[in-house]
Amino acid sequence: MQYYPDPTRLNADLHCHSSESDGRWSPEELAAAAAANGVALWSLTDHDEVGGISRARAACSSLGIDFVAGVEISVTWANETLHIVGLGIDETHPVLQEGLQSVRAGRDHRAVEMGAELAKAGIAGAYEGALRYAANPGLVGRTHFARFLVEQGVCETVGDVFQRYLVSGKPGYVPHRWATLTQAVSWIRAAGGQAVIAHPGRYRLNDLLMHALLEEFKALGGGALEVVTGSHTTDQYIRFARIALQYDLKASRGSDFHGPDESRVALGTLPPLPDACVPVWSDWKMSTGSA
């Protein structure tokens, strides 16, 4: 057991997906990847489901790579939908067990009804698209149908996708009221983990609203932000190193890995935090695959 060095220098991967929820690779994969791109410290954090964390754990520990058991749960907060990361849970925490199959339980009905809007639209046979990309039936989501028209030749990538459909105003989008912000932080923290507001910087949030939810998330025990993210700019890393700063929150950084071509970054080939920030692994204790 030891603290790591120069934690801020840390090649720590904290945020991607496997072929659990919505990734293209499975956790073996993944766990591949990270290693071949020098990552240090790695987590899967899948969509509202931990069924691929014991394989992702076993093959970091072949792999001599530290390992963090890791969820992304969707919430919504203020008719906006979130993403909370939670680090270092214990998967089998049954009060996060059950939260979690409360939010897949909805995953399904929306899943039809996005097929059946996009019908709508002139597209037939979408859901029964999506389900083939899905290797998990219970968790098809927007991601898998994008990858069907791609497939079809509607657009010409996922990222066309969800400038074109899938998203509000859009053919395809069916809202779904997930889990609270209360929930999602309370079943991570019952289940032993920290919390982490996702990539802030994709949220459609004004300052004042962008205050609040920090002000309710560190109310509930959030305890970091995702700053160093697939999804923000060089100038977004330095705006929400400030805002962690002021805030009182740790750091996190993570690529937001769902696959080649489908992905701005790398697993892995993100720059350091800046060097302000205090690193949400900074005082963890970790033993190489197996924390």
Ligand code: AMP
Given for the second form:
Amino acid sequence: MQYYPDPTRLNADLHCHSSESDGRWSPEELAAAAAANGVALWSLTDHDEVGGISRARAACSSLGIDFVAGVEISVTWANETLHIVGLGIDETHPVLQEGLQSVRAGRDHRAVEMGAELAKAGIAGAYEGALRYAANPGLVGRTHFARFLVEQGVCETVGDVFQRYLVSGKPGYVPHRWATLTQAVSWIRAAGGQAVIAHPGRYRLNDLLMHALLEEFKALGGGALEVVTGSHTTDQYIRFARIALQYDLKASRGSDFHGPDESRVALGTLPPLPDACVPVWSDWKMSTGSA
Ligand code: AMP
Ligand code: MN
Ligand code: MN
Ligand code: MN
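Okay, that is the form predicted alone; can I get the form predicted in complex with the ligand now?
The next block holds the full complex; its first chain is the one shown before.
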């Protein structure tokens, strides 16, 4: 086994969602799309859930592309929701499994409250409607509500529903306390994985708080930052590549694909990491030799 040759040019896509969380496609459909788009190293990173990993791994093994197990953990830090991706985890590790179970446990209660808030805003049956869109009933989230509201003709797109109903200050928003940063990083590390700050450009953190987050994340053993993601602008690729270098963090790349109509970019189609970055996969061993 050897390292990936020319790692910065490797078509790695290390962030996306299946119907086990809030994606549209099954793990097998995602794996097939990744392979068709030339992805050589892929990860499935469902929200707070690893139920799709074994199917994703099996699909990759028949398609001949490299796979690492992943997850995207919801975290509350400084009153902001952050997402921490774990890559290269042992998804069967009990510490990780129990931790994820505790995060999922809060989701159903939040969803019931969201249904009640939307009812007050004149939209009936949203909890039941959202559950119809959640293939995994243990993992109901805002995206499932958004799809139901589009179905009901309340808004035209999922993005519009978020803007009008599902973000802080809007009628269907219910504040929620997720895992702590310390918990998320420690569960990922316990399971042998690398912790990665997902889409840092999306957080409403001023420079001082961003600095505090990066320092704390590093002190906890966090290892990387998403630099090239479907959530970033090209300016943000440069900004977060600089920050990764400055804080001695590796860089990750991932589309955050949820489905063909709901995502800005398809699997494996983002630009490569900026040359100066150290890819998070630079010290991983190839398994299929497909690179
Ligand atoms: P939840 O974990 O239930 O709070 O849902 C978070 C998910 O909602 C994210 O992972 C995205 O898939 C989706 N999301 C968040 N903000 C937006 C937005 N502005 N437009 C579309 N989808 C969004
Ligand atoms: Mn999502
Ligand atoms: Mn996210
Ligand atoms: Mn995501």
